[in-house]
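Next up is one chain by itself, shown in structure tokens, the form predicted on its own.
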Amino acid sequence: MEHNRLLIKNAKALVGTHPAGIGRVAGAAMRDLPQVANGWVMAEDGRITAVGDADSWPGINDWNGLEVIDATDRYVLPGWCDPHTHTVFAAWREGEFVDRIQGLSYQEIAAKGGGILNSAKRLRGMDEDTLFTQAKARLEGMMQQGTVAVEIKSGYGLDLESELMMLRVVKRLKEALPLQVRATLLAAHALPPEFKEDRTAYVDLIVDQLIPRVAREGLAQYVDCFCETNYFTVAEMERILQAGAAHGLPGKVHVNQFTSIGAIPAAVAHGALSVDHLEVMEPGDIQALAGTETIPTLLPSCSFFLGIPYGPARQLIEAGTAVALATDFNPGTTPGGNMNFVVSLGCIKLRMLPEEAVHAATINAAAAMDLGHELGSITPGKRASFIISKPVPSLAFLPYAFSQDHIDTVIIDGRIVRAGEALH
């Protein structure tokens, strides 16, 4: 790869300029978002090399091959990290959208053959190249909206070969695109029809065959389970988490979307990296997360789309946790991967301060993919992956004016993937 050098200068502010060694921000500290006014940032070969303000302008002896971006009146933020998506899928499900408008619930749609099983049926009939091409286009759109890292789950195959195919697609996406990609095995997404009368046999398939093979072939970094009433039990989730841990795959699990059934204390006890959804929470669920390394990941655009409760961000922050935000991009319950909208919902519906929402969509979201040492802040040594805003009056204006596109330029690993006016 050719040598590349980048200088961003005259920024209204560099946002999220944490010192080295900070991999997440928790509790009350989330409202303290460090910024450097009138800032500049240097990068070489995709890594941040120096950060400063106007009084510490870098001495540049060699301007040859140096890409210079003038960010006057613009904020420079760490790129968005999206730690919970289902971006690889076969087809959209807008018919269920109409069903929901007519009064059917998520559970009622699933009971009549919709939902996850609908996606699985369509995916099983699709070839790998088509699946890859469609997912690549979705990720390219997300990159244009400022996403620089993404977690992608399987879970729409629900059999050995289809789940492996999904994860092979994720691996190809990782190789084809510049953003950081993490893969999660979510075979325990729903019970496939062929195992309707023998659910233990399906969990056996996941534990005895899928997890060992996925680990051996390096197809995923995490395991997941939809631990929910009418889906998978706490005991089944624990089996999957134990098997994942035995093969070096920590848990990132779906819990408490519709009911609280004891999944959170169990997931924490098994060392889950994150617990995701959390729309229905009891006080004991929040207490179980306090003081732990497990990251609560909230998905407000799912709540927005389904009309279900929003996760209790304020209580989780008050309990001292490192709250993260994610899109949950999927065809059934969140047909969009725009992290800018998620940050706005974090403020509008979760009552997060703009500074808290930015932390939740950058450094904490990176930590929920075990990427806090690589992304999520403008820190020397980390990846040079940034969003440069259009001229805006304040940082709060970004989530406040939620329907507008505030992004001028997107940079991933020191290279421009969306070019804006600041370049001209």
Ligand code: NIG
Second form
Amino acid sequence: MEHNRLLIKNAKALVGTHPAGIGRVAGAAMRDLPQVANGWVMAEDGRITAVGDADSWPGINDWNGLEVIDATDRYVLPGWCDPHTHTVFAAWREGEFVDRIQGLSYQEIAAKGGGILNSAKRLRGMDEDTLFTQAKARLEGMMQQGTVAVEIKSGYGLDLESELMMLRVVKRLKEALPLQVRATLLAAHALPPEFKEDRTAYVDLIVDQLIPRVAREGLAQYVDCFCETNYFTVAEMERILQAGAAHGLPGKVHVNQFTSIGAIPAAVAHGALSVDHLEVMEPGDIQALAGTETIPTLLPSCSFFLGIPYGPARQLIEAGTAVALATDFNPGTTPGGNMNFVVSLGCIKLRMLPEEAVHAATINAAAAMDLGHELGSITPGKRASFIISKPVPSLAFLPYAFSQDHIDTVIIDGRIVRAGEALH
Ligand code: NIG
Ligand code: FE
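Give me the form predicted together with this ligand now, not the form predicted on its own.
And the full complex, kicking off with our chain again.
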């Protein structure tokens, strides 16, 4: 990489200026979001080198090749991290959206051949290049909306070759785009029709063939399973988590979206990195997470879109967990990857304070991809990936005025990926 130096100065505030060594923020601490008023931040070769306020400004000796951004009246935030998406897919499913308006539920649509199996049918007939090109455009849109790191799942292939193809597409996306990309094997997303009579054989295929191969080829860093009534059982998820762990792939699992069937205690017992969705929770599910490292990741834009309950963010914070937020971008339950909207819903529907929602969408979301020491706060040593806002009256204004675009500039690893007015 050619030498690259950046100075952002005069910020109304730098937001999330945690000291070095912090990789997540849990429980009551989530409401204490450190900020530096009238701040500046320096970055070199993609990393933050120094942070301070006007009184600690050291001056600049060498202006050579220095990109200077004047953030007067603007907030500088760590870029959003989105730790749960399905951004590689073949086709949108707006027909199901209309079916739901007319009264069908997500489960009823799936039972009549829609849903995940519908997406799998479309994907299996598609070539790798087209999948790549479409997903790339989606991710470019997400970067414009401030996302600097993303997790992407397979799960619309549902056979060996198609699952591998999806993960190869994710690998190409990672190479083609500046944002951080993490890949998750979600072969256990729905039972493919070929295995209708022998579900054990499909889990065998995942455990005996896909997981070892994906681990060997470095095609994914995590395993996932849609553990849910009519999808995969707790025992099947446990087999997958166990095989994943044996191959160095921790779990990030879909649990408690529609029913509570004991998936959370099981996932925690297997050391899952995150448990995601959590719309339907029993008290024991929250207790199972308290005092553990497993990150509860809430997906409020999925609840918004499907009209299902919202995850219990307040209770999870009270239980001392490091709640994260993600979009769940996919054609069936969240047809968009806008983290700004998710942060707004975090405040409006989950009753998180703006400071809590920012933590959930930055450092905790980063932690849910093992990136908590790389991203998610404005800290020397971390990646220089930021959002610079338009001039706004307060930090709370960002989630409050939920349908406006508050972003002026987006920077990933010290490079401008969305150029706004602060540049001039
Ligand atoms: O996270 N619930 C499982 N998976 C996705 C939806 C997948 C789909 O409908 O295509 C989700 O909501
Ligand atoms: Fe999902």
